[in-house]
Number of protein chains: 2
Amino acid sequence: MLDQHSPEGPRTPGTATRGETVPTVPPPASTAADAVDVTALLERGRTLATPVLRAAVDRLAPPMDTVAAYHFGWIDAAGNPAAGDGGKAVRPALAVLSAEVTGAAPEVGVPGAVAVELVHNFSLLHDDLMDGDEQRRHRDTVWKVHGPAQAILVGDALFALGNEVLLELGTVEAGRATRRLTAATRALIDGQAQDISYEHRDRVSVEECLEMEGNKTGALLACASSIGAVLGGADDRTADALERYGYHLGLAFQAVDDLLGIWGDPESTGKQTWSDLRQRKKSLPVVAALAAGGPASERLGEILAADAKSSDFAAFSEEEFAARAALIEEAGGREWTADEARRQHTVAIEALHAVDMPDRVRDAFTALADFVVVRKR
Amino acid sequence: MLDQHSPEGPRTPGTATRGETVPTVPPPASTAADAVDVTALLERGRTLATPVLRAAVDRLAPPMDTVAAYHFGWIDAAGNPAAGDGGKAVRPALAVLSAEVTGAAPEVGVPGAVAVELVHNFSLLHDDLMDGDEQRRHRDTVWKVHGPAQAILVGDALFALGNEVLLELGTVEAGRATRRLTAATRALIDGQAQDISYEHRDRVSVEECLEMEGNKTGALLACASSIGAVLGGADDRTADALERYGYHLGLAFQAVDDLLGIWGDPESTGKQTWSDLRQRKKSLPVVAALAAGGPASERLGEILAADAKSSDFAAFSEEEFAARAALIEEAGGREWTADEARRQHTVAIEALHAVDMPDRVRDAFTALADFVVVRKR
């Protein structure tokens, strides 16, 4: 279990540059975690959680069961079975792994994995509607296909179902797990409120952006990383340390995501080129570039302020977005964000120090963190 | 504790007729419950719950705290303090009363009262948006004033807060209470799904209407009537019986509400004349009239079928709605619904038989049931 980068260590720039297809953030040096089969870890989480998740969703009254099945990618808009891109399934992998911290079987973490997935998908349904996002994972979003009322209603139902799946265990541990899940859900909602309010502001500080991303991404990954342990009877100190791991892993993940949102390859991300710039998102590279000072930073500030008032924004060419991306990079926003991903990765790994667990489990947590940070575009 | 009307007893028509200002449903014969000061019971629930509710809402991050305060009527749209019509506060009164079933102090029920109010208001925020309702209690609804995104977000936040208020008690009883609250919340959501789907159907059976109303109104009143007892350590049998009381009380309440939705005095209800007819709601008097058979029932069916296709519906005169209301009454829909309110009231009171509790508490439950069913228009 190793962390090559201390949080206070040198902040070396990300080595990747625009147009490359190599990972944006350089991988950590090789470690024992390299021997871990991450694909198998992800597959285990998916295999254990998916049948329980589907059974939970099947409890919903029609037509909510169908709408939810569409959202999860199990059926298409016409109601026919679909292959379903369930995503990377990092959260279920973490939840079942965290049960093993206490010596429990991975299965003990399954209700936690399912509850976290239900809450995550509740937030996707509502956020897509609030943000007016029409596509998710290359498919029309639920509110586009089934209307806003179903997006609200099925989101609510998944939220309730998440609590139900835990509370019906009827144990003291389930009550503690639900309390932590509720705290994470409140953070998710706070993060979405911050995200919406930041859209209407000219400037957002780096600290505000990190707080928002911690709420939107960190809190639920923190819950996923600890909920299996809580269900397995871990004490609060252990659960808190695992939450710290997950929280900072979430921030590392989000920093990488913010890099991909500007410089990602549309083929891999499934989004348009310069996606976050098109949406005028105040993501980490942007706020870091604006906070950096210097000529490129100032020029970027002027351009973005003009963009905010521009009615021609929607008709901007590839070149105009490319020019903005180049300024962000010149001001240091790209490098800072790549560094930030590594700093958060380091803090995540360090949090594991505080927890006594089998080496095999520790290596698996480390390998999952490496996977999240160096994932391909 | 008495029930004058057995469920199988004679189904006497409601004595009230259109245009009267007397109660729609005749009051039960005088009983020991008449000596109970219902106003004081309601005031006690309000006084105990409101400060805790306000403290919980104050935890929300800006601007959600402000939006929620507007929804609860504590401030106006401009942000100035408002008197706040908090409604009748039957649910908080029931929740604190139910704590006394176990011999606990009414204060023991307060977190339950607050949690139920939070979940109730979550559902109002989302339902108003889904249904496009622009007014609630003589004020613009949240989505009209603060936009759809805030209505979704603050609804989500109140839902989460409801669980949080219970779970932070950290007791086994709180876990059990949260599980019951979650089941009630799922029923609320199911009821709203049914309500939406019924709008698109020509015919709804009386049974379907009762099931929908049981989900939308009965389930949460059931939870309110038992949650204090659960927090006070009541066993499941006691809690289940109290839930039955609250569930049937909710159905009685809804039957009265459906009568008021057609024949209520706009001055008291705060709604337009023939409110539910204008919204083409398939409420109990309508579905009962359609199910009754006979000339008036058939004529009503033809007219409503034509209305459903009519593009002039919005411009209908008072007289046209009055004619529909008269047909519903002639077909027996009004009388059946008034009887149904009394039948549900009777079943609610009977459910109390199964629970051992102080006479004073039993009389108070009975008095609250009488109040709900014979409330003035």
The other form holds:
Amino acid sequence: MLDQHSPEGPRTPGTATRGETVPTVPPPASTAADAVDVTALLERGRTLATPVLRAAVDRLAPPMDTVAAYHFGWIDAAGNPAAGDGGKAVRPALAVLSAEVTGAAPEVGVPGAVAVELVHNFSLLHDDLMDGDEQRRHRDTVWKVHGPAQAILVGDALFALGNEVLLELGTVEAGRATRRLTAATRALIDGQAQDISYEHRDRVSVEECLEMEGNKTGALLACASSIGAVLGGADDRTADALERYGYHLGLAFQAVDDLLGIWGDPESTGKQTWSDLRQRKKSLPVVAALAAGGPASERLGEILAADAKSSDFAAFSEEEFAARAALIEEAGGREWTADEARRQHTVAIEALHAVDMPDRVRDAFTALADFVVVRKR
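Alternative state: the form predicted alone, after the form predicted in complex with a further copy of the same chain:
A single chain, with no partners or molecules, comes next.
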């Protein structure tokens, strides 16, 4: 049976197909946040952070500066200017929004937004190499274009730049923000190590998976949700509450990501079909299905155990991956994960109750959380 998050275990979900156009998770109930323009929030964070981010990347020695520019989508593989997909920009949006909790201008949160974005992209560069991912944001990944050595070096450089951007502010608040960023980075690395180790195990518990995803995704979103407020002078109680919001938002975000990693449309996600299944990831739908019991769960366990011993796994057909996805869904892993995304969304919103902030800022935090659980990419 599953853990305490779903006492009755996963229910058999309705029929759904890969690449469907409906949201991955049904939207939350309507709130005042419905009036918030999330696209404008994301664009504000991107617009404020990008010039500072580009200036930081320009400090890198050649060829790391151009490799990083390719990763961010600013140039193509030949070095020509490009208007690539730079990602959803949720983290910069949260960082500049959190500055407004303290009454500060959103610009106060920009160094935090840039620092978090640099650390996030450090992790992407390394993760793509470790996972063997050949596509990100509809383009070849850095290690595929520029080689593994450059992916490692540029990732390391972005991590160092993130701390530098904060520390050169020279304020007490910057020191506090840097401590939170380094703690989040260490947790992120712990999560990646757990993720890799789980790929070689037959079974992983739901609790272990949630701990890993809390480290790998929740920690940095927690930091993004509080770092602007810290730079604006917020006390630790306020920053901790905002971190709780971001942490649980990160778990909701990752639950949706896990759904997209199996059933997402490649045209939307920019990744291969059945991406997580190809990498043998023990993501939430997989571990929930294995924990559910019943014929589909048992058959899935037998197949995945055999897969772990297979020498020709990379040569599996689309039909073989589709069959595994169908068993995960039949065992209830898909529906359980969607329910968990909604539960984590609720806990995130509840964390905001402990923080005194303007209503428009609270509505914006809520709207960003809603966006996370209904996205398709």
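All figures in this text were calculated on a predicted structure; none of them were measured in a lab. Residue numbers count along the first chain shown, from 1. Think of the rigid core as the biggest set of C-alphas that the two forms share within 1.5 Å after superposition.
- Once both forms are fitted on their rigid core, the CA atom of Gly147 lies 2 Å or more apart between the two forms.
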